[in-house]
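Just one chain is shown here, as structure tokens, and it is the form predicted on its own.
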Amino acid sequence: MTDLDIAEVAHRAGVPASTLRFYEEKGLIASTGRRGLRRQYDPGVLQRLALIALGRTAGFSLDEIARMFAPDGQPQIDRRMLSAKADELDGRIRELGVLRDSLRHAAACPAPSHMECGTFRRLIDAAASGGVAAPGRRLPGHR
């Protein structure tokens, strides 16, 4: 199969040429050379930007998804390190929910204004103290 042309890379994994040379950069893929100005890439890149797309929706660091390549660019992803992310994954989603129920509730109470609810103003407290975290955020007390 011949090397496929950075535009084509770009088109194909769904993100901008900007990226895929700051991932070069990053060491995270590699061009296997030049046609003119362009960089080739080989079609396993694709696979590469796949594992390297799901890593991040993951929530790895980008330093965290290079560790995850064997030094001849197969991947090499330690168990460990994603159990962790689940577990991470799962208080993630425990406090999106009680968000998430938080503000069904606010929406739907009768009280006559949000400051007059009991769980909107919990839920204003618990922001306030830092209990609830914006994603990537790690609350206080979290791992």
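Computed from a prediction, not measured in an experiment: that's the story for all the values here. Rigid core here is just the name for the largest C-alpha set that superposes within 1.5 Å across the two forms. Residue numbers count along the first chain shown, from 1. Compared with the form predicted in complex with the DNA:
- Superposition of the core reveals a Cα shift of less than 2 Å for R21 between the two forms.
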Given for the second form:
Number of protein chains: 2
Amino acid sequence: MTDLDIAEVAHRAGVPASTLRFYEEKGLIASTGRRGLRRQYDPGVLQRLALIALGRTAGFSLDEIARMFAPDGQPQIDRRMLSAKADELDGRIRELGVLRDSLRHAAACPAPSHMECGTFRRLIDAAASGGVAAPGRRLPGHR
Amino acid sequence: MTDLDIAEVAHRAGVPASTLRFYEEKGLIASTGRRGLRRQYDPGVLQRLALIALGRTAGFSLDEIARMFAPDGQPQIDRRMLSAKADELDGRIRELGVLRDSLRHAAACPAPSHMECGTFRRLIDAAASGGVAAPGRRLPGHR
DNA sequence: TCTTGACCTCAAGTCGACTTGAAGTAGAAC
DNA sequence: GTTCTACTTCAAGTCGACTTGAGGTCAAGA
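Please give the corresponding structure for the form predicted in complex with the DNA, as opposed to the form predicted on its own shown earlier.
Below is the entire complex, every chain and molecule, led by the chain shown above.
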């Protein structure tokens, strides 16, 4: 009875209804039933959507996230997987920190062109020699 | 004379030749000529590729990066753009830090299921209320 | 001279996460 | 009872950054 309409869920979770349908199709969420055609959801779906969003920002794919939910719907997350992700994040945070500092330097650098700035060149050289991760898999960011 | 063959560049830069062709098509790099069919490159292309990789890990798109190169090939990077990216990175680093700590906690948490752990639930609630960025644009990560 | 193999071009395919469009339906307001 | 509107399904499209495949070419080694 306290079930939420898809529009309500979409609004509260801040995602379009199409995303909810898509997630349902992928088995990430489930609707409790229909009122007419319309999907109804248990309010708990909001927590679940938050968990999904969280997983996404941690760099998990939707498929990985789906695998984290046990058949009963309770999250059943492999602790080693979490540790591994935490370590990954650590490395990534360090990289981004270096990069941020370099960008700030380059932005403030008095050299007429960036290539004339030693710091900038050193950064590039470090990047060239693998000091900064080469682009590959993506992690979610901001809108 | 000291020009590099595409295979050499690919090997040294750690990217497949197809990527070099793709970048050339996009105007990100240029070959100095051909030996037979094969593209030859000035060794400076390696620095440029490093710069491209760097930009990618900072979250710039290839199109944005292309716009950073002046017609003469010298990088001409808008300092305000760099500052803005640095700020963006800052926020992102903070988010990832929170996330990492939460993951570590969840991994070590003695609660039988993650949903029974207060810290985990608080994290999810924070995520649900916008405390953690919703997935959107992606940033490069690791292979 | 012939073969080999790495390069070439161009078009099309891939991947993940959604979004969009067309055509249909049901509950609610008038 | 009719209309309105927000939902429904299903297929197809989008986006970015490449990769892959088919069919072709050319320099170098045997």
